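The chain below stands alone, shown as structure tokens; this is the form predicted alone.
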Amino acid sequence: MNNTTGRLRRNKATTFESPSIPKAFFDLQHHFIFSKRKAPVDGIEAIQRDGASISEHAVVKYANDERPDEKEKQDLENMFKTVLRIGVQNSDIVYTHLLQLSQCYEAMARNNKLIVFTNDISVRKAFNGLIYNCMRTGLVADSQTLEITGVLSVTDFIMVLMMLWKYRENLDELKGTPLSHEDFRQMDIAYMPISRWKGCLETKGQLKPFINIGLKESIFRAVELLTKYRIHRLPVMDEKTGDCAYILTHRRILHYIWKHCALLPKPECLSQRVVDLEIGSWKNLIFANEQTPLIECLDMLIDNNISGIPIVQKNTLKVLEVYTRFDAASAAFSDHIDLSVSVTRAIQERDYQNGIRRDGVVTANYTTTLWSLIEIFIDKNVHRIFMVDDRTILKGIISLSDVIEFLVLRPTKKNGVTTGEPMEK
């Protein structure tokens, strides 16, 4: 028997020498394809200032089964539409381009609630309207023309309370006594119309200009305005009617980015630790302890233009609670207003007022990644997260505005490109 018996003979047809394949460089980059007609004009201008190239392409307007019948003799030009394409060279700038190509109306929630006060309504009635509707901001319209001219917010309410309290503290017979609703009603400031209150702020140089944005302007422009003027809410106006469509916030912008995350390349910074990225505040933190008087906490909120401060243990700096501007508005439901009490007592009184329990403090470990932090913002629906160590000791504070500014505005500053008006600190 042959020695090769039992062996499987090699098929000569499968024996070949593979030719040398030349090296190829595959440029797999992402692109934004968008409509030329719907793209925001200011967003396109910002992209062009960045130096990105925008190319035009003609694509078929209808799918194969949706094309119009030839008998209708449609013009060939009507069969195609022109779209624009922008290549994403760097993943860090992907969210910047997304907001530059998105109009403000696209971030509108399905359900919106707006409150508009005429400027002849008393300040007290306006604040009651805000509190009972669980709103933080209301619009102010001229009583004659009904044109929207400004905003009335919880900040105004805090300033009224502080003004009344400090006025009483200067009177020896009223010093240290709580402010009752009867006292509140008897004081002129409670019944002054909104127009007069705004006039007082203007005289003191504390009146902020009415900042708004159009429906068809880019969300990127909205981020610039929110950052420049250090505001938290931006009315989105209909240019044709002059009406307010809704109020844009940092929360809505983050939800809009989150909705498109799955379709976009993720920047490398999302997998890095927030402490390494230096997002938010990590030095010279503003906080209060359990025994800090409420009036001092309100001063911190107004003087530093922040929306909330952490309440920590005096010796250990362990985070216990958070006091926000909206918590101060709970004074409208109290039998008396006493700003000399401790902030801990004020929080306890706030807990179950009006049948609504306040949101608790939200913390995260300072070594968490940016992506995990964004997930917490989306899940907990809060404005700020306190960064702590394993012993819950306060290490830093990161707000929604910090995250939005880092994701959207930082890439343009990193490239040394000015995308809009110069920012003011």
Contents of the next structure:
Amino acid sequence: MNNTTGRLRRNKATTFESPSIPKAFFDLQHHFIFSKRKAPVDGIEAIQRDGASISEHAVVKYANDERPDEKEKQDLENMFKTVLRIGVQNSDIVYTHLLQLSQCYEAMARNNKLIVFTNDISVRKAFNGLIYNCMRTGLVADSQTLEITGVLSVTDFIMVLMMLWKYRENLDELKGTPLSHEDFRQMDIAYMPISRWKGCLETKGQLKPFINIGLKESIFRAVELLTKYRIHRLPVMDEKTGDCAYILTHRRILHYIWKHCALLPKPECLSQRVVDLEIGSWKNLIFANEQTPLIECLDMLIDNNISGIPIVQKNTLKVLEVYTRFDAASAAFSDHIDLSVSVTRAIQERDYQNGIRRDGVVTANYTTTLWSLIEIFIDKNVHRIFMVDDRTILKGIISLSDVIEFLVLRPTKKNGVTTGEPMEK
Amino acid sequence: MGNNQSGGPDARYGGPNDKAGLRRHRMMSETAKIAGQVLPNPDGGPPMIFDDGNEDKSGECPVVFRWSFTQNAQPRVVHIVGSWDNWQTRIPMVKSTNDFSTIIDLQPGQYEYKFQVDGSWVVDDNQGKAQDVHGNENNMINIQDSDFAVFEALDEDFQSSTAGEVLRGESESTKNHDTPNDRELEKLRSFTQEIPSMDMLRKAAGPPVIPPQLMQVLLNKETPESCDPNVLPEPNHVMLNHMYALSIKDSVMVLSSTQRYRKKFVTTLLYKPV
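Switching from the form predicted alone: structure of the form predicted in complex with the partner chain?
All chains and molecules follow, beginning with the one already shown.
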């Protein structure tokens, strides 16, 4: 690694101006050595299921613990401790093993902020609380027992908004007229408590089950749950008390990998182009043009279960803007809620809202390497990057969940197909 | 010197009184020692400082009675009964490391008393004895005013000291090296059942101020734009397990609290309608 060229970024192992990362030359056998007590049980089981072997070793302990015990036993306990070791067969699986051996507690920030709503609060007031705190997800607790029973996110709010609008469109005398803030306040759906809203979703079959994970389970298990149920936020609960510690997102997982990747061997795929690795979506892209009505954009967001769509020029597919679910949620604070306006005008009105941060459009050339793409995700803190060519014409879309799935889950599937025996030295 | 003079008249009565005088002297020494220890920290016992204007307590002297035991034979309960109330009340004595003791207010004079140790009537062989008209043997004690002159001297000295002046609220402008601070004044004050008058209440200071660390509310801090809105700065440890409340707005109550989980912290906001 040539560290002398260009300025150093936050990680000494990287240089931004490096044209490409040279291929890793593995002449050493790499191992993960970890404490048996701290490693997640399900992570160890996942490693053994993939055919890797875990060996126990006694190593000399350098810190002397004061432990009252029998004399002979005490001497042995003070001298040695038991650790587990697992070899890294190939560099592709290194991030998978890192997450399998890390508890969800490790990815926790120093001080985590949580919002809990009781289920007898109205939907409108709950969304006001979310917007006020710039949060995307709040937890829902039973009003009697205060046990956490579900989550409430901006997706629910978009569905409320769409339901309101379509209901008014069916009335002939109100067709096409904007929904004023006063009208919104007077409607019954705004004062619907959360419990009733969850009941409506259940009757429609749109209610998602409450997916959560324990603090001592592995982050690998969390990635499996996020991918399987196609959710973005996973509450991490204390197994004993039922309290929530924080909400795990793809972004937090990527930051955790980023913190540790300097100490790990680098997979070869990081220096390859993302278009060759087939990460993300490159065909049948979902986009909107400048004149698309807002209600159709919301339909695309909800029906395709995506969090943002690019706004492109009509003829050339040139990327101009992005419209996200969080943008839609803030529409409730304008004086008039009009879902029939064009998405471009909605974005312009959105810019005048005070105190709410907005994710700008982030693009990257479709020939970018995976490592550079990860750096952009880390720096910009966005959930999706639009892959464009030299003329900013849309070629593909890569989201954070695509990258996480590629780094963590793909080596497991690949390893499952190829049943190779670990090399013994 | 005064104590020795008070013993003079007893010497005229001959041999048996000489022995009684010696025993009384030992009792005086113990009483003075107890007074020296108890006076700086009055704690629930009989009042140590005399109030001559109070007729109920005028002339009464606090007398210490003690029953000693060894570590091998520790009684469970000890009572004392005396002729000061015509042998009516059995007074329980308080157990300490090596003895049972109690303090009784008595008028000067001669009294007889007896101990009940674990249900058995016992006479202390180390104290004075006497026989009543029925032939029973009891302990005997003679209370004299001069035994408690030390209390009056201490009280007079305290009243003239700087601490006494500060307690009375006099000459607050003059301060010297002897002026006590609030903490020292707190120790000198005693607690009673008397309700203070309105004037005293107006003079009293307000409650203590809130610690300054608690005024810095985590959720009121401005987090930078680039930061994750789900992350807060690390809290000061005195802020843990406190409850903060936002004023009720739109019929919604917002409460927040910060707890520690292992080495990290969780700040939870609860939105609840009222």
